[in-house]
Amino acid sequence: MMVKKIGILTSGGDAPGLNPVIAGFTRTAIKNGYEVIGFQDGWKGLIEGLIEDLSLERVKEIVQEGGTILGSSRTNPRKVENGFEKILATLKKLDIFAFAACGGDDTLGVAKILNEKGANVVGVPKTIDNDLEATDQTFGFDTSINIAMDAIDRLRTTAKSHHRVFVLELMGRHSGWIALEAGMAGNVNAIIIPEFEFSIDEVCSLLKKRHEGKRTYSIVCVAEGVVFSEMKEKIEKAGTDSFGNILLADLKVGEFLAEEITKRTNLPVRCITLGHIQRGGSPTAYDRYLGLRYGAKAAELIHTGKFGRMASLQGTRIVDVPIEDAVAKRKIVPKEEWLLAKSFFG
């Protein structure tokens, strides 16, 4: 009997826990009698036929490693000439029975289209921002908020010593989960996220009141996707990626906010952009465990023929949901959680 080949790819920004996903998928698939292929550099690997064999030997010591051994990219098959046709041709040429696509809403949106075109595909939710509605939590998020919280704790000692205001820019394009949870855990003085308006005037008023006549300090967390009304010119000049997302590195909201606070309050302000440090290094125990479970579930979905489905964390259980549910709606911070955080400002 001929052994069926199945594959896996990791696409978009890397997140701590991707290698556990690959390991969980590979181990479960081999246990179920499949040969496992890894597509290199996300959708680029499927378009160009860039592959590597995934054996038990290859994945036996990757669970503790950050990043992804398969590599990743932001290649968008929609923007590649005959991109979807090339993917389907690669699957046919390599005799790939089915594959798992591990990524965020852009990646899963492509997976949904491929499923509609007849490809046997399943999904694994991956976003450092934790903003996919169809799952309670994505791997990598726990690692990122712990890194951010540690950064806040470390900034506090310098802020105290020099009586400064620190603006810490954290990841979060559309949703402010990282800034909210790390900021609350780190006991910062203000948190600004994309879901709810908190103007520069409000920030400055809070800081002036806090610092008036005192030798004190402040820490403000801002999610990278926050857009203040004063940033219209910066938005118009910013570039976009292949999926049409604004390049947040061009906006530099943290730097912009720090400059505005300086101008309006005359307080000593420094900006720190944590950037890719939030997604680097080894995953936490929680993210390793979650990644392994997600990967194993994806392999089981293929084995049971449940294509067009995505592994999902619901409470403490790993279940499956339609991929289309994952891309239908973004998970944003609820108003009650924002109001709780806001009640602690100052």
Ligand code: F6P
The other form holds:
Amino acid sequence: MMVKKIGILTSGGDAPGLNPVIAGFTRTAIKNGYEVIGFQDGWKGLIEGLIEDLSLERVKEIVQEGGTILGSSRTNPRKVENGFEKILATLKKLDIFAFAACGGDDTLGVAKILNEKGANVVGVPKTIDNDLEATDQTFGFDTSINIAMDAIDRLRTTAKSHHRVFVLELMGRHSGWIALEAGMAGNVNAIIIPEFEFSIDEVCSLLKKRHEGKRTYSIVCVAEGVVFSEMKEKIEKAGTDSFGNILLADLKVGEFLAEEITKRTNLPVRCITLGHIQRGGSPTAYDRYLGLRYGAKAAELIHTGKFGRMASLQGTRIVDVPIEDAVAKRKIVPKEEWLLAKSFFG
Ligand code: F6P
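Give me the form predicted in complex with this ligand now, not the form predicted on its own.
Below: every chain and molecule of the assembly, starting with the one above.
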């Protein structure tokens, strides 16, 4: 009997836990009698036929490793001439029966279209931002909030010694989960996220009140996707990536906020942009185990012919949902969580 070939790709910004997903997928698939192929560098690998074999030996020692052994990219098949046709042709040429796409909303949006075009695709929800609907948590998020919390703890001692204000810019393009959870865990003085307005004036009056006549310090967390009303001009000038997302590096909201606080309060302010450190290094135990379970579930979905579906965490169980549900809208911070955080400001 011919052994069926199946594949996996990791696309978009990497997230700690991708290697556990690859390991969980490969082990389960091989146990079920499949040959496993990895596509390199996200959709680019499927478009250009860049592949590598995934054996038990290859995935034996990757669970603890950050990043992705397959590589990733933000290649968008919609922006490549005949991108979708090229993907379908690669699958046919390499005789690949089905594949798993690990990614956030951009990647899963492409997976959904491919499924509608007849490819056998399943999804795995990945993003450190935790902004995907239809799953209680994406892998990578736990690692990033722990890294961010550690950064806050470290900033606290130096902020305290110098009686400074620190603005810490954290990742979170559309949703403020990282800033909210790391900020709450790190006991900061204010948290600003894209979902709810908290103006620069409000930040400044909070800081003035805290510092007036006192030798104190403050830490303010801001999610990178926050847009203050004063930033209109910057938005107009900012570039976009291949998925149409604004290049946040052109906005630098943390630096903008720090400058405004300096101007309006005269307090000593420093800005730290934690950036890709939040995505680097080893995954936490939580993300390793979640990744392994997501990967195994994706292989099982292929084995049982449940295409167009995505592995999902519901409570403590791994279930499956239509990929469509994950990309229909974004998971944002609910108002009650924001109000709780706000009630702790100061
Ligand atoms: O999508 C996850 C993410 O880490 C966002 O939080 C961040 O805005 C973006 O990726 C950074 O992308 P890049 O790695 O392309 O700079």
